[in-house]
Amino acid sequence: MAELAADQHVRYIVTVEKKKDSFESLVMEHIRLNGAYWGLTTLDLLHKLHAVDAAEVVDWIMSCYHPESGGFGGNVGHDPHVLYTLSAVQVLCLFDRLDVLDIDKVADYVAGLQNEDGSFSGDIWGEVDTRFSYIALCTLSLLHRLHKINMQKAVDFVVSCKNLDGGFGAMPGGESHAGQIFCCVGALAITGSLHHIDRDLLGWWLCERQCKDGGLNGRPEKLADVCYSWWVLSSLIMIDRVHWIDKEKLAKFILNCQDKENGGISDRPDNAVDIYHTYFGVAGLSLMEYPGVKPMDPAYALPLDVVNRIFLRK
């Protein structure tokens, strides 16, 4: 089996950040805060977070903050959205710098997006999706502010999106999809509500996502994609069914998607690499306890030592 080209991946992540006029930087302009989360978490998983200037990163994160609303935009001058707000909180958790936040202001922004039925909108424009339920619950939990929402209604909405195949969709009646399943299982894990899941039925659906090449797909009849190494594996771990897939074949698939010379991981072998798939590839290896990679928390999508620091600190 190929080995993880950790040093090359670190160099690739640090270099992408510096090339502001590169194609990858330009197409990620509107989601730069998400990109920061993917890249910096990968560095931390590879024990190389010190490769960046923490103070510089924190200053830039706070330049994306909207003090009037309490939310974060995807880049400087962009409108606030719960998606970027979670990425900002997660990055600040990596650096142990939640102290720079007005925590109640940020928590009030997220809590204010909860709707009457328990669902969450992504921003003031009102789009509803189970992704936003997970994002809101994860953000508030990391900030120790879950009491600001109606948690029972939040759980009830997520449960209403469960399908007959055991999976979950973006809305009630929506098609089961591995990404949405992670969001719903993660939301139920964070709220202590995993008893609503049929673990065997959902576990069967998730393990059926493994393709002949060892990779995982997001829905039936789709090609394998490295990012589902995270979405599927984390869900299987949370419901205690991860032993139902062939981890060795999956690890081989991820490692075969590496650019071993220049660094980075692609969605499938021989395609162009990007930060998104680099993060999810390394995160997937972490969930499989790959040597040299820090362990990840499957619900909070952060290194386990970071999550322990947040919740176990006296």
Second form
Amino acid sequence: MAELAADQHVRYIVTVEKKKDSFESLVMEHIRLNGAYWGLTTLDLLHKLHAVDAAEVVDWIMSCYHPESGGFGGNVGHDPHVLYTLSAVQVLCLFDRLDVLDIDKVADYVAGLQNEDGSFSGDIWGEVDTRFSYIALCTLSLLHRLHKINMQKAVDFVVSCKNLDGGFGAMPGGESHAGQIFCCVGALAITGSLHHIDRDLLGWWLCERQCKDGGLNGRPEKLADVCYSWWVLSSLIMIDRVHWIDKEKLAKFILNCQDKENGGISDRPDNAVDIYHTYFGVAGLSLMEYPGVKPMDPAYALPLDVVNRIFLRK
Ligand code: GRG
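Return one more block: the form predicted together with geranylgeranyl diphosphate, after the form predicted on its own shown previously.
In what comes next, the whole complex appears, and the chain from above leads the way.
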């Protein structure tokens, strides 16, 4: 089996960050904070977080903060949204620098996006999606502020998005999709509500995502994509059914998507690499206990030592 080209991936991540006028940097302009989470978490998983200047990163993160609302934008001067707020909190967790936050202000921003039916909007414009339920619960939990929301209603909304096939969609009645399943299972794991899941039924749907090439897809009839290594495996781990996947075939698929010379991982073999698939490829390998990669927490999507530091120190 091919090996993980860890040094090349580290070099790729550090250079993407520096090449501000590259194609990848330009298309990621509006989601830069999200990209920072993907890149920096990958560096940490590969034991190389020190390859970047922590103080510089923290200053930049805080330049995306909106003190009036308490939320973070995807880049300097961009509007606040829960997705970037979670990324900011996650990156600050990586560097153990939550101390720079006005924690109650940030938590109030997130809690203020909860709707009457328990769902969460992504920002003031109101779009509702189970992604935002997960993001809100994950952020508030990392900040030790879950008590600021109506947790029962938050759980009830997620459960109302469960389908007959055992999966979950973006809204009640929405098609089951591995990305949304991660969000709903993660939300239920964080709130201690996994008993709402039929583990065998969902485990069966999730393990059917493994394609002949060893990779995982996000829903029936679709092509495998490296990112589903994370969305599917993390969900299977949370419901204790990860042994239903052929891990060796999946690891081989991920490793075949590497650019072994210049670093980076793509969605499928021979495609162009990007930072999103590099993160989810390495994260997937972490969930399969690949040697040299730090273990990850499947619910918080952060290295396990970072999550332990947050919850054991409290
Ligand atoms: C902290 C890891 C972490 C996540 C934050 C944003 C978020 C919460 C979760 C997103 C979950 C999600 C919906 C992932 C799927 C992303 C994806 C590859 C969508 C592509 O959808 P299609 O329809 O692709 O283009 P398929 O593969 O179905 O053809």
